[in-house]
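First, one chain by itself: the form predicted on its own, in structure tokens.
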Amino acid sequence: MAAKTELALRVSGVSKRFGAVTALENLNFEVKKGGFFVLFGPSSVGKTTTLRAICGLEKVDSGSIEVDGRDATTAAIRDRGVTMVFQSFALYPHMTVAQNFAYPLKEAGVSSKEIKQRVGETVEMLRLSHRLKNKPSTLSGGEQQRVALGRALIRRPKILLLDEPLTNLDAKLRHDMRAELKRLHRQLGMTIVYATPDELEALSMGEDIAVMEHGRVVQQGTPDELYERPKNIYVATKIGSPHMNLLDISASAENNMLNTSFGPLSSMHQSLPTAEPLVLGVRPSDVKIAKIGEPQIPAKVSLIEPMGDLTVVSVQAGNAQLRMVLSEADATGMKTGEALNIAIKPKDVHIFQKSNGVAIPSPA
């Protein structure tokens, strides 16, 4: 019998309304104890009020919040085992970083001998010992991320939530601060609520990620799976960069056919609605230069986008405009109004019912 996972948070159909506003609207999710999870999407899906109902800082209006197995739903903040690092970072601006690292723990009642453990113990963790006499105002940005994580860690919390907490950093930092957090993590084997809308951060950070749309989790999964097998076409849009390439289809009475703006292409879907209109998902890595011997597709290059070692090209197939990711070795003297062929390989092609979006599963 397989061993039953032990889950750090549990939340069971929670919703949240500020006035005519759904922030949340029957939302589920779980995360395993000791996992890095992500709540990914774009601004105004429920993220940050997500968190704040974790930790209590706003009280749901229904369903239940199960923290380390126990109902938090009602609990008060500070019995609930949960700390969260704020988008803005909070630090205390008249006190050092030893003196906000200690605040917490003073105001929970650690012992001095604790709390001067503890204080070095987290400064040593966080590469922060030559700053401990400093106040928020003479840090980098870098260097005050990590005070506030400090400041959280310190009180050693069950759960750590993470609101957006690189989006004040620049771009260099943004890099450091996510290797930094995965080590942390790795080092702690604490659970991690990390919400964000960036896209590179959920894929390289998240274990497990949860895409939410209207106050609700539409898809979890680890990054591949959300990659590779998308529920609908938000999740395919929102998963894979660039974003993936969408056309207007029909299926064909012929089995596995589908009838596109650039001719017939076949599939790995059988038996698929022929009076419904449809949609054709390719991820542009996916798009190939057609080989000898393949089913070729004619196509005329339009742009061509260099990004380092690789190389974004988008075409024109018919009526269709496609994006493809080449190496730059097979993109080296590529000009824009050449000709190619391109093939694309049923296995790599999904189909979405336009009417809602819901991905139509392939028998693979």
Contents of the next structure:
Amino acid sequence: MAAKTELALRVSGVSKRFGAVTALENLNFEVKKGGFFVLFGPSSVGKTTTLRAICGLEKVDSGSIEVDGRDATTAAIRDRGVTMVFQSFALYPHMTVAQNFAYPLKEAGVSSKEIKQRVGETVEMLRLSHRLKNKPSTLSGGEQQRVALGRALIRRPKILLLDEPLTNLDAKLRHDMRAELKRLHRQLGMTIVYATPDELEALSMGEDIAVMEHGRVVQQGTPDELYERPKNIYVATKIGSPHMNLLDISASAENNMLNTSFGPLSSMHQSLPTAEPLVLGVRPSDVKIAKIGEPQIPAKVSLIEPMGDLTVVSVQAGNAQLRMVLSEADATGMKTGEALNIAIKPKDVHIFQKSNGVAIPSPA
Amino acid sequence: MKWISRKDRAREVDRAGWGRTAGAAIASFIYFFPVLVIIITAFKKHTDALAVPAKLFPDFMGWLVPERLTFTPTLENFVSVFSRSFTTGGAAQDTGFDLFFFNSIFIAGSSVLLALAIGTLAAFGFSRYPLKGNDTYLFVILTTRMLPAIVVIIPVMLMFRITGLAGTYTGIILLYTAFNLPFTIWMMKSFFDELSPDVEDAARIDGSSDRGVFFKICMPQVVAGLAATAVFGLILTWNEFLFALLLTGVDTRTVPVAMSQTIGGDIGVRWGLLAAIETLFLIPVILVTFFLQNQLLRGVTFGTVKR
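Can you switch from the form predicted on its own and show the form predicted together with the partner chain instead?
Now the complete complex, all chains and molecules, led by this one.
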């Protein structure tokens, strides 16, 4: 029972179809009270539909949605205690900033004295006091974003839904707003559900991330869990940049050695299926330049992409192309065509079944 | 949404340069010249109005042009529009134009307001709650305006005779409302289609009912559209002649019909009087357009500016 009261949101078995299109299929996840929860996945996997279902803009076909331990599946939108910031901000274009802030309170029947006070607080918090009399169209993108946030926060919702709120901002602003959102979350301690297709946003902001595919959650976990122990190839390639190297391999019967095109490779995995085709996954950051005494894999540099303090180097080993991330110092003076010995540690090896992409867990 | 402000418009002149501005002025003068002649004629005595070549200049401009091209302005035409000075065979007769102006304003105003009220609701429905076969319904609504008026006048007259609507305010207002509805629905639907549905969803999350969303969120955003639609309908109704001629009675006659009936009589066409009526007839349209000009500009540019 104690565990239940700590939940701000529980989505269980939710399905939603639009005509012939299945938007959500048996969707399940839980959000802790006060948590920063991220729904992550490329566009059209059902993130927006999920948010719209939580706040009540879409009726679900089956399943249930609990807010704060109470069933809200069929509750009226205004009774859910959930507010949302839209990707397009959706400010009221005919109202000033102050009127935009006051609108939800007016609709809730809050007294004009309290409205004034709470608009004041919100404006203070979001540093918008100089813009109160402006219409949204005269504001910058970042200001519009803050107004949208303020309008959602002013009602003090139990859960704040954010639908790709940074997508419409330029890169610099996006960075600032990420920090601002984290600050607000700490300051207000409210539950946030944040949908984004941007892996960097997901990893840097989420305390808990649900990776979505085709209207369901494929894996839910902390950023570290998703990064270290992806449940399948989909999660493995969506989380982490540059993407994980994937190679077709098979396991040999003796010593659990892996047969790769660049020779045998050892892993921590035990009793791997030998009959089945497998996929080897290695993070580019886990492909290292071999030190003396380590098992070495001969390779040849095929492409060098400097990215500032890091350099992504593609190497050819056997038939396989591998990307590796090197520090700028390690990559200095490297040339394409140069021979190089690389090493992959057994603990950094991920193995997936080729047939369905599911990870074979390693004991480590 | 950004609209062209007054300052921007001044800048437009700068950008166009004096040559193009002068060109535009000349073109406007040519288009406006017939209207100008009517307004000038309204201030002429009967004999001056008939003079050839036309006397185009009031006498206080006599130092500028030859005397035979000037006339002495008079207000007698305007006085006779409203007073009992319209004589037939020596007997004073009430021109009754105060009533006809009231009729025109009342009938055009009521039918446009009614069409706006009904049409806006219908347009919102078509835009936000589409039915199966939505486009077909919209097309059917449009087909009511596809036949020339003259084709439907006989059945309409019969209907009016049977129902007793002929010659009544109710009848002509209902008829004009029916005329105004199709384009009101089409125009307002296009304005509602332009609005972002996210904004309405945001209002629902903020606790608004469907009614609240319509009145507090959608309507204020389409004020420009309402103004444009209203002016369009007003001009159409204000100028309508054929149905007014056949379906209004002595008491419900509108200005265009009454105006046509001043033509004729023993002294021929009283051009001065006719011009005075026309001048007065222009004023409401000019006033409405003037007061709504900013809204109209937004109305016609709606959707052409990226938001």
